[in-house]
Structures are given as structure tokens and as C-alpha cells.
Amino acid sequence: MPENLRAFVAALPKVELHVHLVGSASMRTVTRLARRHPDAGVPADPAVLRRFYTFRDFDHFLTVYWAVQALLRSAADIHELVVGLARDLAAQNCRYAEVTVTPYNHLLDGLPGDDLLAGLASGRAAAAAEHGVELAWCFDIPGEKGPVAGRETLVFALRNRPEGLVSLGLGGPEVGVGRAQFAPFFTAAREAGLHSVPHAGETSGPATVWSAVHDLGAERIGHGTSSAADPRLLAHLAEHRIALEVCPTSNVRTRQVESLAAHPIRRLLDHGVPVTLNTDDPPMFGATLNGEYLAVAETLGLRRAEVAQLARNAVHASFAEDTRKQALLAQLGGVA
């Protein structure tokens, strides 16, 4: 990689619009929470935990994220993850970025809620304080778990409405777990005045993105990918302005594309969908925001207009007040 790109990357402001709090928890922070829960059974050694990180398919990824989560017994545990996560954003000149967090999980493995929000508020705070970085929240269903997670998450998120949250999620394996019986939960956010930004067409087919679509108004999809196979959903996404939140390195890592160069990121550039970079659960994926766009970069040949591109892309599909994009914006022309 010439060392000129990989130095306009590194300098380019960027937006995160797709990163899992509890996938976001790297090697530093793992190591110092399962010292702190030895019971959890998450290795604490560097090496044996770079071995668990190693997965073999998309459930064994989930089996480790599970682990994972279950080092999260309190306000300080929640806040230590979020400040992590933030040094981790800053390092990759990141100064603005979307979390997603799934309180329904946290609560079911005993996490108070109260303690939730506060290490959620507290790390926020320390976020911005500390390393510059602006967080915003996305609270997400896990949709394995039925209708009955959606009421729960949405009530959690309409009844305590924490500062910074801008939007209601769907996540979680979607064989099987169909949008459309979500859309309820989906319609009273968005009435609410939370976006609508569901997983879909990451691990099924285009058909799974039309329902987030159609059944639950999505503003944004979380990966998307599988949409490069159908002509008529990239126009609608093109014309509608949906942006995909594509996690390249993840696709690769849990098996959904055979490689980088097999990935279908060129032909929904080409059908002008809105491509966002993101890392979804970078430690535990090998990846960074920086590495994201170097690596499309040099793989589809990118010229650096096109690379800046991508980065005007997050921030105009974010959830950022105005004046915070046009900020971002201006950020970005004084690079770019």
C-alpha cells in the first residue's frame, strides 16, 4: 500500500455508523475485565485469548461475543468498554460514531439497567472529554429472541431515553427470524422520534432488506450486502438514499464473502447506493476504520476523490445533529 494513501486515510475525519459495544471490546479491555471475572471463563492470557478470536463460522463468532458480554456486571465495566472503544475510535481518526448496544442481553445476564445507563452516560462523557470523540447510541433487538425482546428493548429505550440515543435496531442471525414481525416495536420508535436502522442481508438475501424496507421504514440497513443481487432493490436504494452499512472485513472473517476482491462493494458503488466503511466488531475481526478504507481502497483501485467519498457517505447518512455534520464536512474538505 503506497505510504501517500495510507497517510490520507489516517488523515481523513471519520464517522463509525456500524460497531457493536460489546464486539468492540479489544484485547486490552478483555484482558483487564476477565482478570476482574475469572468465573466468566474468557482467557485472560493475550495469546490464548488472540486463539479464542480465531472463528471458524459466523455461530462460533456468536459464541465468543456471548463470552464476551458476560464480562459486563456493572456501571464501571459498561463505562471501562465505552472509554476503550473511544481510544480505540481516536487512534483511527474517528470523531464521531453510532454504537450499537443491546440493553435486552445486558439485562437478561443480570446487568441492572440502571447500571447500564450509567456506565453508558459516564463513558460517553469520559469519551468526549478524554479522547474527542462524539458517541451516539443505537439500541438493538436481538431478534432470535422474538417480539418479546423488541417490547422490551423499545420500552427500555422510550422509558429511560438516555442522552445520545438516536436510533432503534434489529440485530442478531436472520434465518428465521423474519422483519416483519418486529415492525410494531420499528413503528412506535420512529414515531418516538428514533431511526430505523435493522440488520439485514448480511447472512440471507435480498428479500430479508426489502421487509426491513418495507415492514420496518429502515433509514440505514446494517450490512446490506446480499442487495447486490437484485437490480431493482440497488435502484430503490439509490433513489431512497438507504445507505448500507458495510462491514467488509467482517463479511470476509464470518464467512459470508469467499475474500475482499469477491465482495460485492464495487457493484453497489456502481449502482450509486450509499456505502458507508465500518469495522462491526473490530478486535475480534482484526479490523480498523483506517484499515476498512485501505483495504477497498487498494482492492477496488480507488482514486483518493472516491476514498473521501466514502467518508462524506457516513457522515451524511449519520444521525449527527446539522451543525455536527457540516462541522464534519468541513473537516473533511480541509483533507480532502
The other form holds:
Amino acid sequence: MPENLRAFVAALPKVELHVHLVGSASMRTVTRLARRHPDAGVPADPAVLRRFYTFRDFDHFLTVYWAVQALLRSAADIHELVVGLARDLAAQNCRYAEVTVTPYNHLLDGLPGDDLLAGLASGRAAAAAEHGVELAWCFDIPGEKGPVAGRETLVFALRNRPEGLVSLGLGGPEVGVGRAQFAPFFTAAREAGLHSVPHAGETSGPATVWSAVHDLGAERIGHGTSSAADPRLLAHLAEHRIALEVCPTSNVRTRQVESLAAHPIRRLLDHGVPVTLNTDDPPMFGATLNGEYLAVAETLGLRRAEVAQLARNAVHASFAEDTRKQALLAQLGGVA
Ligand code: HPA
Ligand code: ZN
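Starting from the form predicted alone shown above, please give the structure in the form predicted in complex with hypoxanthine (HPA).
Let's see the whole complex now, leading with the same chain.
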């Protein structure tokens, strides 16, 4: 890999639009929490944890993810995760990120809602003060838990409306979890001024993406990779500027695609779809934001201007304030 491309990517101001708070926990944080809660079944030894993070398929990934999620028991745990994520983002030259949090699952795991909110608020303040990173929140519905989780997530979001909350999401498995059943919650969220950002087309076909667009009013799509199989859908996403939060390493590690070379990202770009690059669950996948940009640039043989365009796409697709967007675009203009 040419050193100058690596330096170019590192110098690019980047925006992260698809990262899960639980999945952002550093190896050090997870091993420390695992030692404190040996009942949770998460390895406390770094080498064993790395093997624990080898996923057979998407469902296996979710099982591991939920085990790590159950380690979070206090406001201090959440605070530590948020600040750790901000530190890692700053190291990737990323000063704005939208972070997915799943309140319903934390509540089920016994973390009181007030503690979750306190940890998010104090962590967010520290992220800005200590690392110069602005964090926004996406509260997402764990789809496998059905409409009750939709209702509870919406109520939790609107009742508390924490600073930085910008969107409602929908995660978990897609197979057997139709998007349309969550339509009322997305409608209410949009009426209350939250944006719609469901996962779709990560582990199921383009029909799920269509449903996210039509039934949930999706403004961006988490992953959306299977859209590549449907030319009409590609045209729709391009025409309506519905950005895809593509997470290439995640897709390889959960075995949704065989390799980066087999990833449909080239096809998405060729059809004019606004593509953004993201990490999803970075330490679980051994991913970094710079690593995603580098890998895609190398695999696709992108020119520097095309790499910079990916970073611009993320700024445009973000829900940051206009002043923040303009500042980020100006910084990008200074590099590329
Ligand atoms: N998809 C669905 N649910 C998730 C993911 C994902 O990529 N990461 C964490 N929860
Ligand atoms: Zn995700």
C-alpha cells in the first residue's frame, strides 16, 4: 500500500455515520469489564477475546455482540465507552460521529434508563472537551424484539430527548423481521423531528431496502448493500439522494460478502448512489475508519479525488448542523 495514500487518508477529515456504541468498546475496556463480570461469558484474556470475535455468520455475531452489551451495568461504564470511542475517532481524524445506541436492550439487561442517559450525557461532554469530537445519537430499535421494542424505544427517545439525539434506527436481524411493522414508530419519530435511519439490505435482499424507504421513510440506510441487485432501487437511491452507510469490513467479517473484492461497492458508486464508509463495530471487526477508506481505495483503485468524495458524501449525508457541515467541507477542501 503506497505510503502517500495512507498519509492522504489519515489527513482527510472524516465523518462516521454508522458505529454502534457497544460495538465500539475497545479490547481493553471489554477485557476489564469481563473480569468484573465473569458470569457474562465474555473472555477476559485479550487473545481469547480476539478469537471470540471470529464470527461464523451474522447470527453468531449478534450473539457475541449481545454478550458484550450485557457487561454494561452503570453510568460509569457507558461514560467510559463514549469517551473511549471519542478518543479512537479523534485518532482517525474524525471529529463528528453519529453513534447508535439501543436503549431497549440496555434496559432489559438491567441498566436503568437514567444511568444510560447520564453516561451518554457526561461522555458526550467529555468527548467534546477532551477530544474535540462532536457526538450525535441514533437510538435504534432491536428489531428481533418486535413492535413492543419499537414503542418503548420511541417513548424513551421522545420522553428524554437527550442533547445530540438526531435519529431513530432499526437494527438486529433482518430475516423474518419485516421493516413495515415498525412504520408507526418511524412516522411518530419523523413528526417529532427525528431522522429515519434503519438498517436494511445487510442480511436480506433489496425488498427490505424498498420497505425501509417506503414504510419507514428512510433518509439513509444502514448498510443497504443488497441494493446492488436491483437497478431500479439503485436509481431510486441515487435520484432521492438516500445515502448508504456502507461498512465493508463488517460485511466481510459477518460473512455477508466473501471478500472486499467481492463487495458491491463499485456497482453502488457506478450507479450514482451516495456511498459513505463506516466501521459498524470497529474492535469486533478489527476495523478502523482510515482502514476502511484505504482498503476501498486500494481494492477499487480510486483516485484521491474519489476518496475525498467519499468523505464529502458522509458530511452531506450527516445530520450535523449546517455550520458544522460547512466547516468540515472547508477542512476537506484544504486537503483534497
Ligand atoms: N446490523 C444489525 N444489528 C447490529 C449491527 C449490524 O450491523 N451491529 C450491531 N447490531
Ligand atoms: Zn450496524
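Fair warning: this is a prediction, and the values are worked out from it, not measured in the lab. Take the two forms, find the largest set of C-alpha atoms that superpose within 1.5 Å, and that set is the rigid core. Positions refer to the first chain, counted from 1.
With the core held fixed, residue 301 shows a CA shift below 2 Å between the two forms. Once you line up the core between the two forms, the Cα of residue 37 ends up 2 Å or more from where it was.
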